[in-house]
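Quick heads-up: it's one chain on its own, the form predicted on its own, in structure tokens.
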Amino acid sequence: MQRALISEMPPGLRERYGEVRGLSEFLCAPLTAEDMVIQSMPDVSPPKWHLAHTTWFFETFILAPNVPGYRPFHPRYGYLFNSYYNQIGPFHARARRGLLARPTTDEVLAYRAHVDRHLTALLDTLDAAGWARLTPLLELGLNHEQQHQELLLMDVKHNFHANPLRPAYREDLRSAPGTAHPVDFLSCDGGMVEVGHDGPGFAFDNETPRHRVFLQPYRLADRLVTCGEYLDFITTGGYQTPELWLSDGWATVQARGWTAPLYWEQGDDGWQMFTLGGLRALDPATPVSHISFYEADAYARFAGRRLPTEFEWEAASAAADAYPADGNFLDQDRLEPQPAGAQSGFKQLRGDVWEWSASAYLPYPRYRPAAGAVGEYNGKFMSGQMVLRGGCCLTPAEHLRATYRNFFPPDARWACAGLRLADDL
């Protein structure tokens, strides 16, 4: 009977569960106990919190409703590690997560082991109807954890940058040498196109429903904007030229004293950039990263271009699936953007840096969030955010698809985000 039940499992789902959960802990292996609790700003969460929150997700949405008599690992963890699900109950303030010296990292790892043990035991009891019911939640939980894997590394980078010692997350990280090739703008026909997810495979609810949009003919740069190109923007006074900036962007630049991307420093030997491998000389061939939407938009104006809409990006990405996937993902274990290759066609449409679009994060026509607390996952944030596309060097490659929509506030800079230019035909 056990064998027959397990055979109803979607292929590879058990193995994938173990791989995704194991990767989160592997990413924390270089960190000390002190590193695990640091929170350098309200938008950052301590690594220990990421490990616990992703575990809480599986416990709350899968174990508790589906295992008769299941008792949570700890009665207060639901309060500590709920992120923002109001329908579940109250939660600890995001800006105070760095005060959670307890539970210890060892206790959080015990929590993960407890939930993993109970969840795999649950999987062993499922029949076909059970798998059909729980597979969407399992897939959501795994994709949710993959989101937190890249956030964890972005947060570690910000935490370490706040330390005057400028410590490295890993000393062994290496960059690939490269040259900044001249940018080429590739023509895209436009017209009526279909966007959004529709078909087999996982997608978040904000990628649906699939619908049609009309695009004017446009051109899209074949590669990302580089650090060398962005340095020209800095040295010619881009941060001191108000006509290049949106009103809110200019006010933000003035209020926060921005003069360069986050993690750039000017030293005695020129510009340097803080990376997960420590402080390194700025490589002009690498894609610029850790800039806000405001900075991306200002640079596009400086270059005489514009940012693409999210639908222009998606149409180009879907049409470019025949090109080699040359982007740099978490899988390559470099953890920083790398120079583009020299091949023809679009380069780095996926990977290296999230690409700011000109599109506000809004619901698609006929969008409806899922019923219940899990419906708070994406829909409640459709205000005051901008869409990013393509993934980055910290994103697991399998996590991405042409329809994937990420979103951040327009002033966010700790995310690994850059830009690709667009223009009208």
Given for the second form:
4 protein chains.
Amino acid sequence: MQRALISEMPPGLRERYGEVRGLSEFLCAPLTAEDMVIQSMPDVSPPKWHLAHTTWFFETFILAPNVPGYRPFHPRYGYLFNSYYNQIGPFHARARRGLLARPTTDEVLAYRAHVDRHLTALLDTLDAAGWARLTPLLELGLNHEQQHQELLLMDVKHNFHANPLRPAYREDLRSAPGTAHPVDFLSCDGGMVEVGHDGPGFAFDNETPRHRVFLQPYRLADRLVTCGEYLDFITTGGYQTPELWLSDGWATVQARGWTAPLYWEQGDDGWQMFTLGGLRALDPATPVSHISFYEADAYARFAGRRLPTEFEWEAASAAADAYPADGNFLDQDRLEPQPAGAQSGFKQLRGDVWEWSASAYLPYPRYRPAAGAVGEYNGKFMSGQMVLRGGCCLTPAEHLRATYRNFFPPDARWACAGLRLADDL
Amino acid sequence: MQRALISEMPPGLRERYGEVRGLSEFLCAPLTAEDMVIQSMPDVSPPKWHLAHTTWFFETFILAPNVPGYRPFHPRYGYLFNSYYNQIGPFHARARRGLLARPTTDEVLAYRAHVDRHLTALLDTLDAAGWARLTPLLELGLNHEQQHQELLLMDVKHNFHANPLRPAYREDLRSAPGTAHPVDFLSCDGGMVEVGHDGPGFAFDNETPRHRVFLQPYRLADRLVTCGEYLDFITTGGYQTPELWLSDGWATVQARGWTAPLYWEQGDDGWQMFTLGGLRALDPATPVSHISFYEADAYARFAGRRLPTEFEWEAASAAADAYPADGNFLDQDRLEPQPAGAQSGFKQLRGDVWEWSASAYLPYPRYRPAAGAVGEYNGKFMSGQMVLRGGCCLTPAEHLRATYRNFFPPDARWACAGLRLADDL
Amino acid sequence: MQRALISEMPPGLRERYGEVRGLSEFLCAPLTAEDMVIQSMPDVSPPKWHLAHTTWFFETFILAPNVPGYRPFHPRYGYLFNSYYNQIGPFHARARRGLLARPTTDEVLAYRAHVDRHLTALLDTLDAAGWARLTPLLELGLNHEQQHQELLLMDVKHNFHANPLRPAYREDLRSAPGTAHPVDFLSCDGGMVEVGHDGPGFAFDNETPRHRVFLQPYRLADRLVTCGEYLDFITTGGYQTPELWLSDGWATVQARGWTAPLYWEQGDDGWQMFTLGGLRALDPATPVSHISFYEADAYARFAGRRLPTEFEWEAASAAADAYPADGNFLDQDRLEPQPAGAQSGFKQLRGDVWEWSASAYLPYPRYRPAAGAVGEYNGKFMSGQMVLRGGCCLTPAEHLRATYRNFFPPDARWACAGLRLADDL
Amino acid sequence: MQRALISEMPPGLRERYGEVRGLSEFLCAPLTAEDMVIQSMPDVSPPKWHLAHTTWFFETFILAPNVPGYRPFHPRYGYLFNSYYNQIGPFHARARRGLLARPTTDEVLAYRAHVDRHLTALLDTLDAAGWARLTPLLELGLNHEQQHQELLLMDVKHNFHANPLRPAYREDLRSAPGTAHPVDFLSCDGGMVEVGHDGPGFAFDNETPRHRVFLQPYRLADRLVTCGEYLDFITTGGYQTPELWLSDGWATVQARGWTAPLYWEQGDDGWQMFTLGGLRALDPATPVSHISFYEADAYARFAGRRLPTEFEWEAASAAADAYPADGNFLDQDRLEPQPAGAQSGFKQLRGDVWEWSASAYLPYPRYRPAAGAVGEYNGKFMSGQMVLRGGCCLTPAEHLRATYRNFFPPDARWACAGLRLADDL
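Could you switch over to the form predicted in complex with another copy of the chain, since the one displayed so far is the form predicted on its own?
Below, the chain from earlier opens the complete complex, with every other chain and molecule after it.
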């Protein structure tokens, strides 16, 4: 959480609050009441729970400490919708979120309306000192809700895929076959670079402090690895060749019987892919997605390359920012990664799929978690996970930065994640 | 399945079809759409699944083979709603029934209406031979649906209990404190008795054939064990005394940390019990319920008695049939067991709680499962389970018989099951 | 445990003590020190543990209460070598017996010598009252040790099979190919029969009391099912046909990937079978062995027959006792079941393989466990297991009776168990 | 594996071969044949397996490819004693190593003698080109065996601890109570430093290539954290305070019920610690050991400090090399960490306990695994583990370097591992 000094109401913050909160509900519009309860595995949360938890976040970290005499909307919602903040109190077991038929969707929407009402009322009362104090938390709450918007769609995809009927979240999503262009490896100088966030805008605490790292010269692919390229890995026995895998990766492949990315299935007419628009024929030109770190790493070894570190990625991405880059984000409403264009230079650095890096998710030098319970937001997860960069087609565009560090365990596949190759120069 | 010879439409069968089918939907009336999807553990099925599966049963075993050109309502419902009939085809994994947001409740109700329409149309076309052929299957289908009505309520109770909000299925259920009268042990002669079903009415195949068994003289308690009596077992250390338990039972107590029946919890004002009407203060006069066979067996040992065999129970119950007996069934709409009355003679033999017997669930001599896929209904489960007798407060009254054999694994606690003590004479 | 009234030292008991105790050590002679520690799965115990536990039994139930001032050989052996007697005290976890390198084999043999010395000294001091009091426990201790001799060999087989080197317990065991004769089904009258033990000799408490049961007429195969017959079941898809299986059995087949009896493996030259003499070519004439109850039951269904109840078996076996019957027991030192002879009448009722019955292991009417901790010997296991009858090629001949009830869980395969078919008459 | 260019036989290599091989057997001298088989958990290997596997390593990577016509000592030992080299072929499951009673210890020793004889014979035939080719593999084989010597003792400790008798590996080990001196934090400049191995001596491939990293100024404790300090963490509720833990760490504490380091237990007279010399009273001055990364990290947070990165450690350690440093290694034969001395400057950087770093085990920039199957030695494990530095009291002194990178999963506790605190300057 960024501790910026703000002397008055940031322009547009109040409007943005309304927009962000509204978007969460808009994303649930295609869902039935029954869809709102489903939790297909412990990593996934029911849509209803996302709506309630993001609301609890504002209620707990902003309303409760700042509205005199504020009483929680419901005495047990704190228990139900606290995700993992031990300093706030005990909470409902993650794996049992899908058992919560109650509160119903309507009751959760009433909870949202109640908190929104009190929060906007609170904003009306703030003086400059109040804005200075609350803006970082408001920003955190909004960015938190944006993270859950992305998660909500990833979770809905997993939930719908668990149903043999393979229902579509939306029937109106369209995809046009694309063309894959040859990959190009662009040289990067390396040397002493600065990474991490510094400056006036919002960033999560895990992006700070900005600091220097030394990089050797390297090369980075100008586009993502495609489904067609990944299919080569499959058809030449990638999933049957232990030498290509990390030891943990190979053990996972064996234990879970992986033979392709998560949502791929072989139909009578060839490979198909489950999407938020239902089953589609696999398009070889689109970026491969829904693979684990282990698979990304094995593919890179198969290709004679490697994954980039998160710092190599950030250095290249920061430089590439000079170029106009329209990413494929949630705002584009495609909800699936798209083929790269034919132009020269880096493509797909923003949006499309999260890119697995070779970096473990660890604290930056002199990192300090935010004070209080919100300090549990990021820091305590800095173990056993890998960093991903660049956002994906489900990320709100406004939510991303070049310094943004996403993270997932190396065996996670329900995230919209793929890879970009790197190499030594 | 009883193979009766019937020359024409059995009186009232068509009306009964409508009543039984209607009751299933009526039982779901207090549930929200979200409630309809919940599966709190693999043994439990979502309410929506019960509604669909019972419909699939009629569609598969009656409509499909008897209506020329009948096309299933939906090509995949057979996969989703077949419970375990291998001879029909593959089926959705039991533990994943709670992931089926779709079909929605409305779609399931449409499925029910479709099958009901076709089935009643079929009945209109039957001649005497048709009635003779279909009546056993119709009876089976209706009895099957009644079993699921009872299960549906047991499952709803478990689902609601999994929610920390402890919601009530119905707010209008009332209970009045009762009085426990001293137990009396009634003598039974034993000798050569006949058990099992024979005759014109419906019975499941596992109740046949009627056959002779030899019983030594025995005594049977005139009423069920009460919560108050069971509380003595708890407070004198029953759950901490391995000598009282079967070896498997003791291992289960240790592994699951059992210290009381399933729905009991200690509140600030003493023991409470979760019911379909929400949390209630424990009434010592009511029969103990939601205990496993292991607990029933341990309690009997604690009390210096034993459980009756299913044959001892049936012999006593058949004799007691001469007396007027109004059981506490689903029809009474109490949905919880009630204290025994003060009259002399056997009480609570019908309804209130299923009574664990000392008998393993095994085939009767010369038992033959019904031919075809419906032969999988009972026979293949004759392993690893114990017999229970007498019905419970969630059983439709019309569904029960003295020869009725219910069965559950010895560690099951979500069934509405308690015990009646027996002893040697 | 049989409570016989004995007025003086039973003839030969002292010699028998020496013989039984000596046999246990003799059976370990082919084992290395390393072999003595192995526990290939929780159901199995290391040979060293068998030697120590049987010794602890005599020390705990005879020496400690009857030798004034007796101090246990080692203060912690009670913890290590108590198997499951909760009334004696806490004990080492069963699944961790294979971690006990210490005490070493030599130390265990010293323990045995110590207890033998004290026990024979005690016997020297007994008067008639003493003999009357201790003979039942001595008999129990010796029969207990005989059970462990059989178990020790079954466990050694499993331990050796867990080693990819497939070592032989003994290199000198020979087998000659036999001839299978057609099976004959012999008629049995049924009616009211008496089963269970009564009389002067030793029997376990679970064989008592003798009581009447009513049997319908039945037929029983004159010999055991052979490997050749079972091979038909395999080659015609028995393990792939769910209709042949109990539901629990089918689930077990799927979960564990069973495709043949435990010790069968397909070699380049056809089926082989692992034995205590190492790998051998499968002999179609020998009785099938090392199958679970589920497999025995499925085979019987495949053959259009059924398993006999334990009472059908006992009634036939008691009648057959009139005929001279030399069983294939441990005393014959074949250590594998042998083909049936060509003579008419029942064959292989004694020895060869334990025969799975259709009966759950339950207490006989008016059964009472022995008083005190030895009451935990049998009674508490009367749940979740099936009865087997007849002894096997690893059973000491003297140990068996027609009333003997062995029991194993329905999925156990490391026991030397097969089946004999039965049918209705 | 370092690819040095060597023109002739390295001085002393042949003698060192004999010494290293002999030490492995010497370390097993106090063990009984039964001890040689034990595997108390999957991470641990039986002592006998260590002896055989290290021998297989020389046989497979040196004898087989370099001795014309060499036939493996036993056709199945390759299967039994290959640890994880997929490119060599399939191998026995790690968790089942403790089931291998055969080959016996004597047979394994014969295997060792056989390989030693052939290997020394091979050395006699080498010309300069041969030495150049084989020296790296010989060095790798010897360093590999030294790693297993350390592991063997760690495993023996775990095996012995699994036995309720708590036997001692050696009765002659002595410990004298020490004095803990206040900790001092020494300043380190940071800046651009070089880390990793380069030069003539042996190093594992994971220590290469040497490369530059940029460090901010930092401070490093002059000694290890002591048992006394760690006891403060325990007594002030460290194991009950989720804020002190990483999320994965807290989940592990809950799931396994951790309340103290692995070998600590509370006796009537206070805390005791299990050692290779048996149970001892806890000495507050000795370094804490047998803690997981999670515990090291939580303790550091409790102390208001942090763990050093592996690069901070290496930079400080390389600088400290100028000072005379006698570490407490296997050569000192204490087999337990010892209290730090009173002198100023860094203490205990070498030996005593492995020091958990804050660094995930990842490849160095431009890291390339060795070619062929030995490339599986390190590289494939670079996922999910943390780096430890500095060696321990069970490490052969000659085996260690400042650049040495050990690695264990963050939940591992059976390694002899503790921590040194760091802080920002």
